[in-house]
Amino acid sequence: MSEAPSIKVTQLTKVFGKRTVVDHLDLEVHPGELYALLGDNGAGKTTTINMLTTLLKPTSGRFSIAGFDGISNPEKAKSKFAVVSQEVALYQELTAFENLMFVSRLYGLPKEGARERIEQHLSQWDLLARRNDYIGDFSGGMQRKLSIAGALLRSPRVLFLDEPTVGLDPGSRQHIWEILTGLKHEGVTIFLTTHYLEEAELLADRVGIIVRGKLIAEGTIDDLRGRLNHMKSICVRMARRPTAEELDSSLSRLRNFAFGEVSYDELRNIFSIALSNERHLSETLRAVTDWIETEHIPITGVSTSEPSLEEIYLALSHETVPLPKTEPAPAVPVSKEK
């Protein structure tokens, strides 16, 4: 990319006593990019957002935000980024207006214009016919939003999201998704953390996993799968379940053509022929419908599938990982003319 990093970290270490929470950390996200980082809990995801928005300082390392150095320029880089934290800041005991009016002048906004501004955010997020409303009426998930509301009143050029949806309910999410996307589209820098990996998956233009601190993998989804092949398949379901004798002879000649470990979910009714080269799909699929062809065999539908990144990042983030067993959907419907 042409364009200066939005956020740039060398070496990002954190120390507490004896125990390293971050580890030599190095990454860089980019203009309009959304970046996911993904990691099991103490993994070092929210010791690593606290030190990019200053609130933790680093044991050794350096990093920038939007060009401005957060160890020896921290208010210049706190002036490019605002943060949504796990936890929702906001005063029960005052309305949304209210809310957002008092973060506008923390953020030290020209007070003409002001109103105007809020109001269109709460349009935004829905929460406009609510303006007059006390927060503590408000349910979590309209607090998350007007959360998100108030860190964006500025135009920051980096958002930090930490679990920015953590315990809402799918409409409530799928607004924050598409409020999202449509920043990313604006330039807007976003750096994510997420237990969610279906959010991760839908938003994110790289993902990188985080395991006791150190970064150990970083990429496109597209990029991640790349290494594991070996997690993708083509898979058969059955129309009906197969005698002892039919299952032994479809195992034999699956695995006669298949580039790949070949499995029978019995509880899913499917065959599963596993892929060790993508180059191998054309060629494999070709040998699977021969195979229906000529054997009559019975089936509902036929289908490809490829790692999801919840199973990315288990492979990714554990030492031993066991060939997918979870059924691809949609299948496709094949007809069988008899």
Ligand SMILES: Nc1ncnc2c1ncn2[C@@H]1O[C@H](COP(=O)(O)OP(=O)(O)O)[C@@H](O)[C@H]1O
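Keep in mind that this is a model prediction, so the values were computed, not measured. We call the rigid core the largest set of C-alpha positions that still match within 1.5 Å between the two forms. Residue numbers count along the first chain shown, from 1. What changes on going to the form predicted together with the ligand:
- When two forms of a protein are overlaid on their rigid core, residues whose CA moves 2 Å or more are considered shifted, and residue 238 is one of them between these two forms.
- After superposition on the rigid core, the Cα of residue 266 moves by 2 Å or more between these two forms.
- With a cut-off of 2 Å and the rigid core superposed, residue 286 has a Cα displacement that reaches or exceeds the cut-off between these two forms.
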The other form holds:
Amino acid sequence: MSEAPSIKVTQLTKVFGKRTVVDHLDLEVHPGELYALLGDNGAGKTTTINMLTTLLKPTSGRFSIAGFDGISNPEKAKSKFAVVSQEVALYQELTAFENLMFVSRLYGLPKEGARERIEQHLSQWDLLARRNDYIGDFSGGMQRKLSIAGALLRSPRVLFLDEPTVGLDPGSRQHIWEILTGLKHEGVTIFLTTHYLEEAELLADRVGIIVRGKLIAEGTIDDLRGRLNHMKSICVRMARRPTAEELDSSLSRLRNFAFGEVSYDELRNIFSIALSNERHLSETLRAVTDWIETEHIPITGVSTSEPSLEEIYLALSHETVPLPKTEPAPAVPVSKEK
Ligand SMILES: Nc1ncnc2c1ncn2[C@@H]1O[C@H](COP(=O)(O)OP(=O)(O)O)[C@@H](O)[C@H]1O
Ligand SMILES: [Mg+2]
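For comparison with the form predicted on its own, provide the form predicted together with the ligand.
Below is the entire complex, every chain and molecule, led by the chain shown above.
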């Protein structure tokens, strides 16, 4: 990577009283990357964002934003990012337009073209028709969108968002996700916190999992999945119950050719192969299709199931707890039609 990291964090620590709430955090976010810091309530996400946005002084450690040291050069660092905090920071007694105009002045943005710029932002968030309404009457989703619009007015290169979609309706969440994805494609570096696994999985290039102030795992969703090879499986749903003889021959055939642990779930009438290694997925799928075709196995579907981020998260954050059993993903029908 030739460019300097947009965010670089070294051994960042915050102690409140005797409690270490953020514990020697190390991370880097590259230009144009969307990084999600994922953790339960109380994990230390807001404390981390508050330190990185210079609202809270770290107990120890360092960080820089766009190459500017956040502790020795906070003003420069501050000029490079915008932040959307968890609590909506808007004036309820002002209209949507007035709120953004206030933000525009606060940032010292040029007066020239301010009106047009604000209208353009309102329009992007489907709020133009509500421009003259007091935001005290807005839904939570609309208020959050307006907060993000405010942060984006100054076209930041780095955007911090603390739980941007918490408590919002599905439509607003979807809209925020779309706009964040668009910003990422424009090259904006985004650092967001979330406790929604789905959100991290959907948006993030990389995810860091924070548990009690410590980063316990980091990587792309695929990297994290790769650490849990055994959690991927192939399931074959039978159209009818196999006879004892069919069951025996199927199990022995699959055990010979498939790479993984083969079992038959009597209750659900499913053969499943827990892959011993994700790399063996295609070979094993081939072995399964061969078995189905040559032995005329009556099936209703074949599916592969991947661990969800939730399972990955649980498995990594409680290493000693056994991995939860996966319900297979919706079946992908395989060559049933004649
Ligand atoms: N100003 C503070 N003084 C003492 N403890 C705090 C303070 N701010 C946060 N904490 C504690 O630090 C922990 C992490 O909080 P926070 O960073 O808000 O977590 P998250 O955003 O992940 O839910 C919590 O246990 C919280 O009670
Ligand atoms: Mg928080």
